[in-house]
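Next up is one chain by itself, shown in structure tokens, the form predicted alone.
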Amino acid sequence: MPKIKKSVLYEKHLELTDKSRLAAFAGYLMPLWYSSISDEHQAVRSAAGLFDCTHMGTWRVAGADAAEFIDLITTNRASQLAVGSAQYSYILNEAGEVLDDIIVYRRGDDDFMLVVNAANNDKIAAWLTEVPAILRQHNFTPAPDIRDLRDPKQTSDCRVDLAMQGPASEAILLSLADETVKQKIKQLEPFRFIETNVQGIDLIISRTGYTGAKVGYELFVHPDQTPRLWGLLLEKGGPLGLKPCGLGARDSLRIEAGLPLYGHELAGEYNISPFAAGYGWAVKLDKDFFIGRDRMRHESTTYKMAVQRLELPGERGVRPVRPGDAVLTNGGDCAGWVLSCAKAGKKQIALTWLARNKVKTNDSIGIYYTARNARHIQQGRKETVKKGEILDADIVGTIVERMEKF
């Protein structure tokens, strides 16, 4: 069994919360929460939250063939990115199945950084070694230099990720920067980044994030400087409402915003494609070639199920909705299932896997709670529900817009 690693902020976490609130995630001990999930969720929506994302994978792809290589192995168009810009994209296998959703950053004409999900990092590392042989079968022979930027052997070029999200994020960053850097930060638009120095710390500051916040940043920093940057941000940001946030709030925030998580609203049990997840715009079907393109072309016109977002009652005393619960139309027939759900204030927000032609925005929708334990089964509650089964709803909500910004 692989040994669980400690993030570079492990000691900082222990200064702020009890060890019992740390859990293994993607091979690392990470904080679930510091104060509470709801408190940290609200901090991001009203002020700012600081997240340890140092477990995320960061890869450098460089050299004369870098842009061509990334275009061949991802669904979007990295070659059209301007230097200082980033884009959302997917890595697929030959069958067109999603291996990961990623962000591509263009640091120079021939220099890119890929940020991948922590849980998929090792899989992507292995895939990158297999890709050249696959590309040769299609008469492509790019040979860029590929390096793991979390590897200490990269010395000064090492990078790990911190995320600061929420409306106060810009003011907190500005409080640390000199006048020249302040102007650059103020001019940053979404999916743009700068490489600069703040308080003697070499930083990539990017207007990206995973919370749905209109204002938010990811800060790519050397692992050795990460604890110092974490401390500086909390010191300067505390009076502005900045709070450290754990994995719990990270999940509830992304669900509230409608953002997919690999294995839940992307790939996973239902092999959910980018089109069904609501991100077909990141798949450029007119490209001459990318690995998995044929499946995506077929999927783009044939998918019958899609991810949809629901708003449900969440007041005290209302039983929480859970993944696997059945989603019912007005007629009571099962049109799909819950993928993820989280509390957001006095509401619950659920991301669901639903038949496309059954519901539309503002429709009333029901949820049937599947059995949670043996007692529920004895009482006649179903453990699983098949599509088309007719049931009575336990709780009623509404279909809302697929995505939301805060």
The other form holds:
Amino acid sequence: MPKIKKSVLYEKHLELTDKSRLAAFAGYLMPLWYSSISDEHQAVRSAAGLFDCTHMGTWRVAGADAAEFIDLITTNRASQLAVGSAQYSYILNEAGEVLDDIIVYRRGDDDFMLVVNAANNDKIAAWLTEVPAILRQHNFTPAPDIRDLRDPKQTSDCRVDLAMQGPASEAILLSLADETVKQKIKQLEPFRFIETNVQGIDLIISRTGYTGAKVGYELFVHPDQTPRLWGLLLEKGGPLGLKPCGLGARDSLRIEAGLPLYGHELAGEYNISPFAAGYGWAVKLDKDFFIGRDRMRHESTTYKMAVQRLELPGERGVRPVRPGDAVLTNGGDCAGWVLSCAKAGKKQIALTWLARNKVKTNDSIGIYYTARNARHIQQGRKETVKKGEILDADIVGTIVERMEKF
Amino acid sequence: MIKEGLLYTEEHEWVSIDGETAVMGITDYAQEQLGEITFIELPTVGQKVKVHDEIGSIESSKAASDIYSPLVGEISDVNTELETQPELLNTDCYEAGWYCKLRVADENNTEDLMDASEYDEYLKGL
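Can you swap the form predicted alone for the form predicted together with its partner chain?
Below is the entire complex, every chain and molecule, led by the chain shown above.
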């Protein structure tokens, strides 16, 4: 077992919460919640929330052929990004399976930053060393300079990710910035970023995030400066309603917004593709080449199941829906299964894996709770349900739009 | 928080025995680990139970936990308030958040249960 790592904000977390609330996630001890999941979820929707995302991987790809290299190993078109812009993209293997969903930031003509999932960071690190040999088989020979931006041995310009999300987050950033920086922050559009300095701290301020908030930022900062920035944000943001948020609210917010999580709504048990996840637009099939393209061309016209978002009752006293629960059509036949579910106010929002020809948005659907324990099995409840099985629904909900912004 | 005068199980249930009747619930540690409790499954009154029988479950949005009987006996009462106000388990787990009552059998042996200071030691070792 590799040793569990501590976030650079570990000491800050212990100032805010009991040690027992920290749990291992992707090799890091991270806070699950500080006050409560619903309290933090609500703070992001009505004011703002601050998230420790320093466990996320950050990579620099630089050099004259950096854009070409990224175009070859990702599905979206990095070469067309303007400097100061970011895009959502996928890294696939040769079989077209998703290795990770990432954000590509263009910091200069020849300078990119890739932000990868914490849980996939080691896999992507290995892939980045293997992939030049694969590209050579296809007669591509780009050789960019690749560095781990969280490793001080590889660069002095280290970067880790903090996220501040929610309607009050702009005012909180503005309260820390001087006049010229304020103007730039106010003008920042979604998926654009600036490189600046706030309170003596070098910062990339990016209008990106993972909560579905219309206003929200990711702040890429040197790890040594991160505790100070965290403290400044909480100090200035507290009176405006900013709350520190743990992994619990991070998950419930992204589920409510319909955003996929690798291993759940992407890849994972059902090998979910970008098309089935609802992100076909991030796969540029007309590119001359990218790793996994042939499989994506086939997938784009043949996928039969897709991720759908459901709204379900969630008042206290309603049994929470869990991954693996069966989703039933009006006729009671199983059209698929729950992938993730979260409580959002008095509702539950579920992301599900459903047959495309069976259901559509606004349809009413049912949920069958699979057995939670041995007693339920004795009572005759099924542990798993096959597609097409006919069952009675335990609760009823509605298919809603795939994504929602708040 | 651990309450003096109660007996505790390794599964973080508490029990208070008074003559033939025992009251049980979940501990502060248990509710803290579960987070906001949103759903509860109660046993049936009249149900006969043995030590460590699964008698119900408690769920939060993130986790589910089974409840086990700490004693031999028969379920004599359940706290139906919890079905509509499961948050009582978070806010008042030792009083208003009691889970069920048991009519306890003669053969009960409480040696396997911990007292408050033993449970405190047990928690420190987790």
